[in-house]
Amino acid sequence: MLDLLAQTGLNAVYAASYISLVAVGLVLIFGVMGVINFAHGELFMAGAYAIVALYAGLNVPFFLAVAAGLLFVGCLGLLMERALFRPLKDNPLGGLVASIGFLMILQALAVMGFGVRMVHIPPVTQEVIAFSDKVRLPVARLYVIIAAIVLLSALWYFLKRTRFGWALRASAQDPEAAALQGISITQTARVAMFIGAGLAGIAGALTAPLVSVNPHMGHSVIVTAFIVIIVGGVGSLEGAIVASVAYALVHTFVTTFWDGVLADIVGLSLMLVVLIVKPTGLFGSADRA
């Protein structure tokens, strides 16, 4: 039993990773441009198409393909905030039902380009990491742990340590007196941008080889992303890191001890439960990011 429960611990752990980077990448972009991505989840698909292009059909070391689809999909984010958001920025909701449109894009450049059928890339690695005779952690699934914490404690130090991350956080909470200040609110944007698809961009590069890669696969992404910022609170950054190790761990020990539909339930529920008891969510304020 105890074997069990640690196994199940371990792949929490793996799935927080992965959801913290999208769900954090999602917050960064609605604090500072106010726009709610609904196409966040095609930018994770994006980033694992990236790997079967470059990695499984081009053979491309797999770190670098990583690097690339990083720099692809953030790429498509500084397209997204050049032809959609910013023209529509005074439009409430212009910009989400942009984002709507520009996801059926993805979706549909997706299918037309590999087609609709599900996509397995050859393991980057079949080592793994034995703790016991059950309880084991396949380095593949280290490569996406190790890559949230790096990269999550450089978004961190970037926005509380740096000149810029301080812009960016100013442009955030109030943009008006931002720009009084100097602070450009267009190039805060694309950096925000930048970053947040970037993001959603690695974790899915990261996960391609350990899951089915198909046009789809954004849709519960993003579902997962949302009841995380709702949960943790919208516009916070700790609280959407917290909400996903939460989430992934109630998640998990439901799906192993029970089944995956119930652990959709428990989700909902979880969501439902602290927005009735903390309607700003778990860290949520009145200020964005």
Given for the second form:
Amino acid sequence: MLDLLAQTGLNAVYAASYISLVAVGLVLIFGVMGVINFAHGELFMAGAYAIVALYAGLNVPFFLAVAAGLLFVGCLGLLMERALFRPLKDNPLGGLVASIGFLMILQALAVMGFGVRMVHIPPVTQEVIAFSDKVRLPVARLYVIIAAIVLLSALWYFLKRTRFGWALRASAQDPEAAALQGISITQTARVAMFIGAGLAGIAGALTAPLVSVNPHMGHSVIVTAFIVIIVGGVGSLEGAIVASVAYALVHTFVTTFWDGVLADIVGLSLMLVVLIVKPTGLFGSADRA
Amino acid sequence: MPKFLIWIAALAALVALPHGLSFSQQEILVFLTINVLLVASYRLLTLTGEWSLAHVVIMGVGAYSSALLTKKLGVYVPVSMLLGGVIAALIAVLLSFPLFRMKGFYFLIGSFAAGEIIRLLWKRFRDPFGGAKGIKGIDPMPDFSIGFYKFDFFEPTSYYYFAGVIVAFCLWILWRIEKSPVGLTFHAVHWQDKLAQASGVNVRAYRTLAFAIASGFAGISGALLAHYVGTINPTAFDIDLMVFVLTWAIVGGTATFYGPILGCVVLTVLNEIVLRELGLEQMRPLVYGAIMILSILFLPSGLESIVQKLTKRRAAESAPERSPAE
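Form predicted alone done; form predicted in complex with its partner chain now:
All chains and molecules follow, beginning with the one already shown.
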């Protein structure tokens, strides 16, 4: 029993890692652009297909392929910023619809390029860290956990300790005041989109060998990310991370002891309860709703 | 041309419409008719300013209720359809207690969560909802004859006429509601909710009322669907269809009653008939997505703004002596 608990705990840490990468990216985009990026799950998918094409297809070394995937999805983010979100700045629902259109395009491109069937990717490493007979952590999962810790720490440092990070946060809080201080809103928007999309892309790339890659994999990812950012409070990066861990724990344990559908129901119900008790989320403020 | 002549011509065109179409196009026409009711009821909800993402699941509540009522209790199909609408409205009232504590973005996501919970419950509980496979063998509308025309409900044309009459009646009610004092209050709740509240309008009650009425009609559209296709499952009411409803409404424009309907008809014809005939099966979502993006970029107030430009110009030509203040 203790073994099972420990193993489930490890699974939850892994789940929390990639969920937080996706959710923090989504929060960053919402914070700076003020738009809900419905295509965020498809950015995750694009990262996974970068691995399919480069690592499984062209035999590029795995970590090089991950880096390329990060850049590729980051550039997709830049494209969205320029083509969709900047022209639709004053039309929040418009940004939402445009991102849905973009989602359909990305899905169709994935189907046309790689087929509807799921793709299996050769494992990056078969190594497993065994804590005991029953408690084991595959090294491929460890990569995801390490990446989440490193990237989120780096993002935290960038946002809280560098001048450009301050500028980014300032333009998220009050774009007009920030612009009056000489901060280029376009510049901060570009950086936020690149980082936000890139985080989703790297999460997709790193988890690609561990999941079944298919054109519709973004759906459950975006649902999870929505739950997490709502529970954490929209616009709060800390909240997104805390909520990712909490959600991953609950979801993984319910899945292990009961079943996956019930886990989804419990996760969504928890989110509703949080919204009812505190309609702005645990770490959220009443602004920008 | 007098107005009633235009109406009669439109009616004749609608009656004649299925006879020039192939079987699969007739089927699409039935779905289109049902979706028109869905999107028109959605507009009533958006009148109060809230954009729900649970509307399609509520439609599913109507479908599941009506299917179960006929299957388990043997209720006569037309009655069960009506009850499906009533149950959908009641569920909406229940949902309104948690949901209307939220606004804007939070409402959007909160309604999505509430809808997903209902949908997952259908998936999880095989009894009575049939689990992931859903409910099969739902009783069809019983055939009947009105003398000169015999309704055979396995024929899409018959079902199109039947659904058309029901949808037209529902649209008329929705139209009357929108033009009534209650409908005007919905507008007030949207644009001036503080002012409306200050002048004694119970904003929360009106939001709930709009939500319940819209859900009731969505439930009826769900029941119409269930008894036509004969099989329903949780996937039929997932976020994909909700995204379509949202798109129809926004691309059509939500400033007028006919905007969302226009969006639904134009985009369905484009997607189902034009793109399918062109044989671009895999490219369809790509083209559709591109159209969504282009229309939101270059036609921000929707297709209805084109119609308004055309009719305004004509009105201006025919009645130049009218003062602009009118």
